[in-house]
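Just the one chain here, laid out as structure tokens, in the form predicted on its own.
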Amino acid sequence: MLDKFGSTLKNVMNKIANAVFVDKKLIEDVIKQLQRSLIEADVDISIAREISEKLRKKASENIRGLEKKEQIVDLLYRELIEILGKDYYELEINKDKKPFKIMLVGLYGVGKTTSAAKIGFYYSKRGYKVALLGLDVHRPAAPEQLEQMGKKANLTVFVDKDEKNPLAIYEKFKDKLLKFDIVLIDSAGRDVLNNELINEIKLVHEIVKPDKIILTIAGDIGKAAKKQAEGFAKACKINGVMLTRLDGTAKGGGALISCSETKSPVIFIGTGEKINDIESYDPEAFVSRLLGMGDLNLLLEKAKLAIEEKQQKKMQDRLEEGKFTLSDMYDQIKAMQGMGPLNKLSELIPGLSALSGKKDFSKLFNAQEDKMKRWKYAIDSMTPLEKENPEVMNSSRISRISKGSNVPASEIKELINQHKIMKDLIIQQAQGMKGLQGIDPEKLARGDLQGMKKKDLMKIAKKFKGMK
């Protein structure tokens, strides 16, 4: 997402951490720059202003004991995140209150539909017991699209295709819903934010007493944002926001602004078509991850999302008893490949998310998850035996192998050796996250790095920079 804006931000960054004198010339340089960036992201041109004048005054300070380099970097960095949102917000789910109801309220056309399941998927992934309403009576496909995409995150879904009545609908299901944890509330949306939308939004608010709202907004509207963010908030409290379309988009900037200064916090951002294709919205490690820094929380949480738990309770196991065949790799494969792109996935992790823009670095990563295929290709192939106990593989059954699954011979002994220094690493790192103290194993495994001490953090950040 904002690929292009990332891109430049990295450029202007590259270009003062390797200048020799920072001069007017060069802070020039890198204003303009920004300035370009930030335009074509859809952001106010006052707000790409001020930035501007900041930089040229902090050019012309200097604090003693600090490079000047360092200042204009970190002011750079400090207020990127104060304008893409600033702090971190997450609905707060009240465990004791069944169900905890979040209803969706957004036009059409903006995947109000999609990210209800979507967001139902995450909070299932955090151990919740979820379920989706439909409470959509006007469009046609809203039943149906709704039943797609709930089997899709496995919740379970409530429809009625012929009522068309919302509150009839609710007062159907209500005793049902009890038995859920969460349940997501697709409400109907309209073609422009209207009094009878409006009025509708109300009346569902007043009978289904939803203990949050979320506002769904397409983050290819950019600027326009503001005014939706506005809008709907005069209907209802708006308790967060859910920005759609923000891959391939470069008015992403513009719309996350937007929100920010109508104090509608952004709480998820979706960036792709799949039911995985969420992402909880931190500012911090937005612009870390846009600036090439990597952002070690969201991969923890993309992992979360893409392996089921009890897949990764039963690993876990295995690896602190010291087990990990070719079936277990086999596994992993499956389940890297469940988290995206492997050149998308570089971009998360310090060190070499700052070079995956890079040609070279791009063609690298596709050549390694094409062959990543054929050894799951080869793995295929095996025996039970042999998936079990790769050291019993000699030549003529890698060969036997290689034949099977139209994989050479070569690849097959590299997935053996590669088999190898995975285990133990892997086994290495799974027995050493038990000696990790004072971490919540609850944050852990959702990935939420906030308030851990910084030794901690440095020994997972260690840890990830050895998985290539």
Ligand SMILES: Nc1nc2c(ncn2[C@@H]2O[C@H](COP(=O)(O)OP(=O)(O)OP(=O)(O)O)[C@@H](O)[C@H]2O)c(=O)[nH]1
Contents of the next structure:
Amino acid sequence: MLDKFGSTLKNVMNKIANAVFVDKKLIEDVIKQLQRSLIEADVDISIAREISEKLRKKASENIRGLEKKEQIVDLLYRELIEILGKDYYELEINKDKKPFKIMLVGLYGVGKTTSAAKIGFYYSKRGYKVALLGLDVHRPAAPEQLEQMGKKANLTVFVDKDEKNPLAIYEKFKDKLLKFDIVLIDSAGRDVLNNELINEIKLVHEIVKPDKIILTIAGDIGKAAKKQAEGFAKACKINGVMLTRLDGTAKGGGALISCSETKSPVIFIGTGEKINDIESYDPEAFVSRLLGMGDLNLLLEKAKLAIEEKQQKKMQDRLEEGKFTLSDMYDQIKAMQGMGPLNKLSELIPGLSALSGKKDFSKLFNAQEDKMKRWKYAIDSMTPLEKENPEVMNSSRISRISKGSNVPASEIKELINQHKIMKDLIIQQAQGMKGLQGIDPEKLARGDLQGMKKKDLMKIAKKFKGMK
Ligand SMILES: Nc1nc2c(ncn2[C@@H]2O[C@H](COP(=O)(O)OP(=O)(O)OP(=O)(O)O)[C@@H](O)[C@H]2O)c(=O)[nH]1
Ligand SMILES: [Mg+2]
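Swap state to the form predicted in complex with the ligand from the form predicted on its own:
Let us now look at the entire complex, which starts with that chain.
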């Protein structure tokens, strides 16, 4: 279903899932790729541009915090729903009116006859007693085709192969139709929407008085669907659209958007030649499937792990070089906040496993949001040298930072102190537990100090001395 449009959009999704950093460049890449897939789907260039602009604006306003990828996906998802139809429409079938008449109109070869049988099948599966009525007197093979399709759908078919007047056919079967809940009426097409076709539709409309009229449009014509939707809407009241041949065309996106643009609600989509290749069109479900949201969540999970691995490696390298700046500390604490149980998380971050289970560190990671904010202001007021080497900090620097950030000097001192403790421990661990040789690192990581030798416990105690 919509394989091509879907696959280009899935590429956009993969790009997001696999990105290591969510930054302006990624968002720009995503927008460009989306634009490309929209144009491939035969969406009008001006519309594709408009969508890109909107996304760009929304992304710059809304993409914040930790769950950036989810936010981009959500933004794309909502934007696509917006353009691909927004609301879910159903034909309102009046069960008390027998028969409830649904007529299909459309140009030559768009799938009217096939769709009449498909829609009939769709409603019969939902408990309605359905018949098909053939009023296409132009195409010689039309009655037979409808009969064949009706047989596949297990529906009663009313056709007259000799009669050339559609109204006479209707009169002939009128009484028999009363037994049915729903009658699907197949009508004749034309090459173009000319007066001849309009007059025929109007005439049939007057006599047959269909309760609903469904315009059939072939999905593979892309944005040209707009002209058809507008033209038919002028000629008669269209209640909804059946968009056929969405299987195997990249242009389905353009056709759907055209229908949405012209306010012609798509009710059904045709996804193949078989009788059950029909779906009611629900934009939300459709877009989810189009984007492969089911797989996407999995992909995001996997991506998260992959990124963690990459970032872990980078972090590990830095730690092994003895680097752990104030900014690193801030980022780590921030990243870990609100992400789940501390013990579980700290296993993922190099160095921190040694600290899990330590009460004081739990406290540190659970630092209040506003305290974190003040730390951030303080760090932002520091020079690169101070961030990299907080050892250079003295009282005049602290008072400068305090003034610049409006954070009390005592809190800045606390921040520097916490950093020192954390850095010593983390780097120690990263560098192969130099000071703690002989201690099972896994036990240490679990905070499992039982059964350790007294000598080793003393070593650890010494390391934790600075912590309150
Ligand atoms: N792949 C695919 N083919 C379809 C779909 N709907 C219809 N078709 C095919 O399109 C061709 C035309 O379908 P018809 O139902 O005969 O179209 P029509 O509008 O009744 O044509 P006329 O009566 O000649 O105006 C047939 O070969 C159908 O099998 C669809 O959703 N997918
Ligand atoms: Mg036909």
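It should be emphasised that the depicted structure is a prediction, and the values quoted were computed from it without experimental measurement. Each form is matched to the other, and the largest set of C-alpha atoms that superpose within 1.5 Å is called the rigid core. Positions refer to the first chain, counted from 1.
Q: When you overlay the rigid core, is the Cα of residue 416 off by 2 Å or more between the two forms?
A: Yes, shifts by 2 Å or more.
Q: Can we say the CA of residue 137 moves by at least 2 Å between the two forms when the core is superposed?
A: The answer is no; the displacement is under 2 Å.
Q: Do you see a C-alpha shift of 2 Å or more at residue 163 between the two forms, with the core held fixed?
A: False for residue 163: its C-alpha shift is below 2 Å.
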